[in-house]
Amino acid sequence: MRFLTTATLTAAFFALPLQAQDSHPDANRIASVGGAVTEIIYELGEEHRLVARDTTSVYPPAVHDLPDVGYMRRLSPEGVLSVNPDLVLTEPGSGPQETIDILTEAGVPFVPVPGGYSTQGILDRITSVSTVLGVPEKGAELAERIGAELATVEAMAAERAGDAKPRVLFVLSMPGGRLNVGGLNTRGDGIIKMAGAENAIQVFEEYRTLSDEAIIELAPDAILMMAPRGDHSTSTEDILAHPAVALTPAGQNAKVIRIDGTLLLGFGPRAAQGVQLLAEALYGGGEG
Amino acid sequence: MSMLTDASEAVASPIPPIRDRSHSARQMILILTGLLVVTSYFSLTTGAAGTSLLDALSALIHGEEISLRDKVVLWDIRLPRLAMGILVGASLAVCGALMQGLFRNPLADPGLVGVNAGAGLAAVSAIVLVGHLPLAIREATGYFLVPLAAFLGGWGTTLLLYRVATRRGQTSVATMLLAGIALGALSGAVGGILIYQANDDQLRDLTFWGMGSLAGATWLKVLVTAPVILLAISVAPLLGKGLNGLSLGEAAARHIGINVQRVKRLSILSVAAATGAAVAATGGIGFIGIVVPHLLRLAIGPDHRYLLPNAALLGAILLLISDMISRVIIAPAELPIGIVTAVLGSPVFLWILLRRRGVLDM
């Protein structure tokens, strides 16, 4: 008896937070906007219920399959109504107000998905993706699972890195030569961290674009990017070219690591891929 | 001042001045009308939320039961749509026709009275300084705080641009335009500030609100727009006979008894009040106030008491062609419709500057 009270106390205690988030278990006609919201309806196993993804969802492959309604910050009212869902799943900031008022008076629920640039950011959104989607025994186990695939290469990690965290820095684009780099808070620093690693950038939030000097004066150890993607993005020949860059550690050593986007700064079930990749690539591949 | 006077007599003077064109004008408007009127139905009809819509509406004639979604799609996404459609698309229109009557040039527009440099400059703080605003200031006007700023930027810019250029009575729209490339420049520069200023997610809307949208229409937003713009362009007929003066030169309008003084102020304001308006309402939609009027002078001529009414009609007809192109393009997504009037408007205007390149070499 004492033990049952004991059960029903803590299954309370961990069922409070996920009240706030409502839950459609009859969803149906899901409508997913943001790349980390769809990989786990995939992951989930959950992936029939799907009927448009947006711009930013590109993983699994079969998603392309689904009617895309456009970039998650300007979403059309009638193109998302167009593809008769009953539930709209988003990522924070997706919108504008406007369409979230139009999908609201067509009884259409628009249910934003929390959850911060680490670990438990990515389990918070899988909890409550499972929780809005009713199948949260699902994604208990899914939390589990990713939670320990996260702990185990985090705690690798932590460990090659030792003391001696090297310095690494997100450069998200180069428009016009200059690098267009990731402050704190970002995703970039997000998965930078996660990698036993430290962010170069200790003095600004968001995105920044670098002047030279103060490229030669932070002296990153290493530069991380997203891996190319068509012909239009910069290639490592150039970022290595830049003359500033060239002064660093990270272009003296030829270090430029190029790791898919979506396993980067998607923060979803595949980060713990991620992590590995830029652990190996900071710290050397094997046990070595 | 040269390229002025030049460019003036190429719209100004008719060429040839012999046929009388007023009969072909006023037909006109009763075509351009029609064309309005089944515009207006396809834009009604043609969506990402498809054809079903027919028999909504035609259950909606016969007083039977549509669907949410449907009754949504039509009451609430198309039709306030189809309003600022006409109501935008007959503001820049006119607009750019009085502009290029005001100052007569050919390449007049709008922004030259500064409302497009205020009204960016205001929608740029709005967004970047949203946060440092009190917050009963953002919470009475929710998302109406872009809108709001930019109208009320557009409209004191051209406020301060008139109150520089005139002295003793009078308007000079030589120092208009010159204060105004001043006044632009400062308002690109300052805006240059705060685009530094601001984060990720603001520079993804600064970006978006540039390229224009009638996404966004609601019947609130369309409440708000239609008494400012009708008011600005019902003005309009009262100009028609000045500006014809005016295309004589001043010293010559005032000698045949126009009040160049009136016709200059009430274009003036009506512009900025109307162009604020569509620019806060849409964001940014390029060309329709160029193409249109050079477009309707080949057709008809330059008389603006002709020119104007037309314009209204045929800048409604274009903005709702674009609007409409601009949601199906690559539905269920949508096109932002900036995108599109330029991508329309830019070969017609090198066709026209084409057509008639012998006059504008004059």
Given for the second form:
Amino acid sequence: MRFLTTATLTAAFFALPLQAQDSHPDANRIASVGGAVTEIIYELGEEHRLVARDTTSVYPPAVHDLPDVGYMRRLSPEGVLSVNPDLVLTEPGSGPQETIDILTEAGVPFVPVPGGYSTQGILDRITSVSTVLGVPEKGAELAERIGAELATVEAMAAERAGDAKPRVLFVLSMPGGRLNVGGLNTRGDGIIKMAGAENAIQVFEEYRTLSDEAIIELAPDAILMMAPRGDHSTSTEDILAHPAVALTPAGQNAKVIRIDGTLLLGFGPRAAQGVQLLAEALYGGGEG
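Can you swap the form predicted together with the partner chain for the form predicted on its own?
Here you get just the chain by itself.
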């Protein structure tokens, strides 16, 4: 099995043409929307320019001192404008469009940060944020460090997985007793692949609820979920008690893996920790 070296990965990254991104080096009242974007700003040492964050931005702990302008997909223009930002830096999908339109009319730039659910996507986010903030040198240094961390942990995971990749089903929630699972090209799919495993879902994209028959037919070796938060989270016991799950290898072996959502699905600077935790849960913590 051939692994990319850190030098090769970094060189390939910087050789790729990045999407054009406006630079706002003079922005000093930034509202950060999206956990990965916020973490990158802190890692770049530019957190002094932040005046607000959204509900999904929960790390590092110091971010809780900032005003919360709401959930990234349900931003109110009044809430955002109340902090008098000169830039809103967001992850794609933030909105709604009405809010974006009002902010644009008010002269506040609303800049989405591109990036997929992979190592390359994470490096793209870092470079994009650093470009927007006018600190590309800091971005290059951070991308090199994070790229090296990811290359190391992905190589470890791939080696431990070998040719018999475990089939992992990412479960987002269980509304009405039915599993809502992540298909291809989702965050769950991305982290599963980075950990050297295979998404049990191979026939659809995005998220869908599955029938009991479909779950049994998928026969996942493990079920992956975010760590529970609050009283309304689906418990591990509830998942294992599901009649269809009980008939799968994951259910029979009680193989339900729970990882903090910001590590698991954030695809920001701490992604290597999420990949390592998942790999250790799948293959054990010893040497491969």
